[in-house]
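A lone chain, given as structure tokens: the form predicted on its own.
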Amino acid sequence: MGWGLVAPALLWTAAFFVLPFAAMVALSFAHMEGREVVRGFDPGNYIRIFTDWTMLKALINSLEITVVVTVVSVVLAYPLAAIIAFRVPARWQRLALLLAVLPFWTSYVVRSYAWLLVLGQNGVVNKALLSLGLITEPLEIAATRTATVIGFVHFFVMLLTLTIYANLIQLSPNYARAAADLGAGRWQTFRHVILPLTLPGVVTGAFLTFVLCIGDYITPQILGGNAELTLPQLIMLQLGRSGNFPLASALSVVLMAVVTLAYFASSRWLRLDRV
């Protein structure tokens, strides 16, 4: 009976994840001869990834952007989630959450292009700074790493707010009262009581942010331009321009390995059932 219940899920996972991933790994050990894919067991693609500075730099860029986005998103989302959970009356919390996730209702591509218009030389940010006299020339924000980070943070703060709020709302107010009775101040209560109890929600949201951010192609392509490549952009270049499917597969395997390492690093605190 038990196997009958899980069999559909296992078949689905095998058909749409395990088998395609195995095929991609096998293809990553092939090589190109002209326009033909020659299958075999050739680690040359992986050697090239870690010896070619352009490819190694793309991996480093992806990691740097992802880490910055994850940290900034957590720092911004935690206070927002705490305000909704503890300061907003219960009858208004659903409305507050609805407003927080409202940008999810728009297309991901549309949001990225909207930020491109906001951050451009003739965008709202530059016009406001110029009108206030804070700058004399428009800032180069669009087509930079800064623009990419802003676009990502705008999206992932909402995701993290939900995961952190889900943990905060489960906390009994008696924890804070007990800490206060024992002489703990607000900072001590947060550091030693609230934060450890909500850490699973924070880590879960941070992990989801890491996974979605490091594998994203659209935001770096639209907001970051081609000034510095990320790993997904490099993969698309190999597929679209070079037609080098074995190298693209190897890059994808490396990307998957990074995500797997991130999972094992955070698995101690991950509690997906509490989100």
Contents of the next structure:
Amino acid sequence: MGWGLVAPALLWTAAFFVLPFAAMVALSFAHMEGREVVRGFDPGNYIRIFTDWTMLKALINSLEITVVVTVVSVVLAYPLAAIIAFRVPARWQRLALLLAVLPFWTSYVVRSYAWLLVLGQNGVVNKALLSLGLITEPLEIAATRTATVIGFVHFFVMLLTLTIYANLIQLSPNYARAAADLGAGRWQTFRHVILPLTLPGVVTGAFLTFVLCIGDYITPQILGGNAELTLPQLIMLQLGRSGNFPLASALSVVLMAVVTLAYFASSRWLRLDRV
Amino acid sequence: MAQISTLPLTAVALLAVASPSFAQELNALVWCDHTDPALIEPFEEKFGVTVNLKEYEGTAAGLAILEQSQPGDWDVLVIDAVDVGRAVEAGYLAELPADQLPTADFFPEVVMAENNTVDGKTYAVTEKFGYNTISFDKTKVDPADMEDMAALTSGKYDGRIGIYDYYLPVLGLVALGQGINTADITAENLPSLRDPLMALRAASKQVSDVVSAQTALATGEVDIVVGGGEWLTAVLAADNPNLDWTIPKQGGLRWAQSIGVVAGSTQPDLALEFVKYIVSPQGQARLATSSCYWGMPANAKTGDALTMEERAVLRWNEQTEYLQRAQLYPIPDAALDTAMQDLWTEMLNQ
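The form predicted in complex with its partner chain is what I need now, so please give it after the form predicted on its own.
Below is the entire complex, every chain and molecule, led by the chain shown above.
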């Protein structure tokens, strides 16, 4: 009876994840001869990924951007979630959350192009800074890594706010009261009581941010202006331009390996059931 | 009661009239300029059919879609003219009846029989062409400078240049700048293009796709787009008449797209009618001024179907000179193509 209930999900996972993934791994050991894919067991694609500086740099770029985006997003989202959970009256919390996730309602691509206009030389940011006299020359923000990070952070702060809020709202106020009774200050209460209890929500949101950010190629392409390549962009180049499916598969396996490592690194605190 | 019993029948009748599933459908694998309703709807209305369009970018992606499809899935294919041979070699294109195509009315240079014909059989027909050259804002850039590619890396325009993110035309332009014809690019002389390509990259602010390049030029993020042309600036011309393009003294590249019927199409006659519509003066005018991007129509008789303003933006009267000064895209074999893409990837990650 139990297996019967689980079977549909297992079949679904096998058909749409396990089998395609196995096929991708097998393809990653193939190689190209001219424009033909030659199947076999050739580790050349993996050797190339870790010895060709262009490819290695794309991996490093992806990791650097992802780590910065994840950390900045957590730092911004935590206070926002805390304000909504503890400061906003209960009857307004739903509206506050709705406003927080409102940007989700627009297309991801449209939002990225909108950011391009905001961050451009003649964009809102530069015009505001120039008119306030804070700068004399427009800042170079668009088509840089900074623009990529800003675009990502804008997106992921919303996601993290939701996961952290879901954790904070479940905390009984008695924890903070008990800490206060024992003489703890507000910082000590946060540091030793609230933060450890909300860590699962933070890590869950951070892990999802990591996964979504490291696999995205739209934002670096639009906002980063191709100023540097990330791993997903490199995969897209192999798929769309070169037709080098074996190398694209190998790069994708490396990407999945990085995500898997991130999972194991955070698994101690990870509570995906709280998403 | 009677009202209730007639409702399902009414619904079925309405569905029969309205549902496209009852109509004949044509499936076309195209570039974005074909997705303009102004181009497609007249054909759909005339033949009472629905044209399903799927956009793709890059020949490799298009061929991959065909490879993963069943025979009969696709009826029409739009492809880079220089890649028609690849599609024919892979067995994806059906022979076209050459006597039913108006190629006698075409600009002679863009008939491109050497590309559209294989072993004496016609497999595709050129539908649109244009130039990959230099687009710029003439209020911010000295137009005289744009007549010489050397100005791009002179230091005068550092940080104000955008590069169109497509390796074939830009490497072709870099080759022309070095005095190498696009047809003469080989694995042996490709390394000589590395330093000028990297110098161009160092002088540029970004490497962008079509939309980002247009946005950057329109918003003043960059003042020059290398690899641009009328296809990049024409759709912006109405709002921003300062945008211009030119072919420098070293020359430019001519791009061309072809259209053909996919081998195994279950409705080859309708597919052929679509091809004939696209290369007719009316279809050509709509395709030339598509909302996605503009380009010169291959059919020279299209001039009458375009307004004077549209002809001016397309530089209709200067085509004779432009066609003489422009060279075709490089047509690399697989090994050279890989080497060119590796060089391009290295440039992107510089």
